[in-house]
Amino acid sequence: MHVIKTVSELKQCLTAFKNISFVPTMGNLHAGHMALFEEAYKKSEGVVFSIFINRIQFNDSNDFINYPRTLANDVSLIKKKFPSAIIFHPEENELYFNHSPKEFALGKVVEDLCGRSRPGHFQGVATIIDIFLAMINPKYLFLGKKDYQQLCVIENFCKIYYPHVTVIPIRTIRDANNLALSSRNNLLKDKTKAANLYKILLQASQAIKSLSDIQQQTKLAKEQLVKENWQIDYVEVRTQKKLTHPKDNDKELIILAAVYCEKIRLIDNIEFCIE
């Protein structure tokens, strides 16, 4: 297994692949990440997992300070199940040299849920992915659909900017009380209450796929996670494809939510079909 940290090493490693899947993570590693890794296998033989947390996506700097970092048990993870991975851990001054900064064109969807209360987010999120996906040149991208609007935003990031690259969505993981696995959930002392956000997305995904109304679905979850002192973000019913607000023919929906307990951020969603 290779631990690399410089772009002129990686370039060398990659050059025995013919087909590159790329996995990025921020470290921290969990369930979640083990199985993007395992898809990631199944379309290639060389796989890069980059562990790099990516400061100019974060708008908090808090946030960034805390993000928990395990890099010894993260490496260690992936040489017991992957041994052949090839890992890339770069510093922020090897990643960022000569990179002229850019806007690229997001959409609109940028502007919607995560994007109202993150300004400039995605645009850190495509900055990154655009500097790997250079370097890299993977055919495969595997992202988690934990993180659904960022999965959408760099689909059409790729349509656009690397049109060679098939993104590949993995589904999420969730624990035996059904909590979305992420980083974060390490910061949690309490996991149960926090797997209650699923419970609650998931009643109203039912409710709505009975022909319950919309709005009013969405307005009892928020009063559910109200009266369990949960700070809301958003809670919103879109289009699964574009995530553009339903229209009365529309029937792949997706609910979202984006919420805070005990002052840390967690999101979810759940798919659903109207029959």
Given for the second form:
Amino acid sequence: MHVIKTVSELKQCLTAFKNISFVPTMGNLHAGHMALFEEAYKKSEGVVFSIFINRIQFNDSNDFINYPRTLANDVSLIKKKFPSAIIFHPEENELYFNHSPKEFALGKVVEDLCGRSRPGHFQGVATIIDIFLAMINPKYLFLGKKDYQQLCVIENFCKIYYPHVTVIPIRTIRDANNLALSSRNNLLKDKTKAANLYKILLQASQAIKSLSDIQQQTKLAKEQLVKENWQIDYVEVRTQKKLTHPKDNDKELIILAAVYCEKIRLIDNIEFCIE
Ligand code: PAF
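Having looked at the form predicted alone, could you now put up the form predicted in complex with pantoate (PAF)?
Now the complete complex, all chains and molecules, led by this one.
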């Protein structure tokens, strides 16, 4: 297994492979990441996992400071499960240096949902993905569906800027209580309570599936979240493909939410279809 810190070493190492799968992460690895890694190996022999906490996608500096950092554990976990992996763990100046900030055309979707309360977040994500894709030149890019809006934004971004890269979405992995796995969960004291987010979204999605009114169900979901003493950022229903507001004939929908539970920002979503 290689742990690489510099771009020149990385480029050297990648010459051995025809096709590369790339899995970007911010570390603090869990079973959700492992699912991404496993799928990445199904597609190519050369698999790069980046571990890099991308400062420029954090609109709140405390969130950046408190983000869990567990590099030694992450590396030993990968070593056990994926001994041939290439781990790219660069210093900030290795990546940001030489890159003047660009403004990417990310469309209106970045002003909605998480983009409303996290201005600049998706430009920050697109910037680091741009830097990585230019360096690694992967054939496949793996992203989790838990960050569904990020997935949509980066899919669009790749269509425009990296059309030769195929984005592969991977299902959300959940714990025994159905709490979506996330590095931020390690900051929670009560994970069982946090799992109520999924239960509330599931109830709402099932009711909407049975043709109950979307507005009414999202309002009900919000009332239940307030009862949990959580601060709500949003609970919304959108179309799966473009995250637009659903029209009467849209059948493939998704309910998405962001809440602050014990001051920790949690996001989750459930895709569903109206029969
Ligand atoms: O989803 C994440 O962990 C990050 O947004 C990503 C894609 C690794 C970019 O920093």
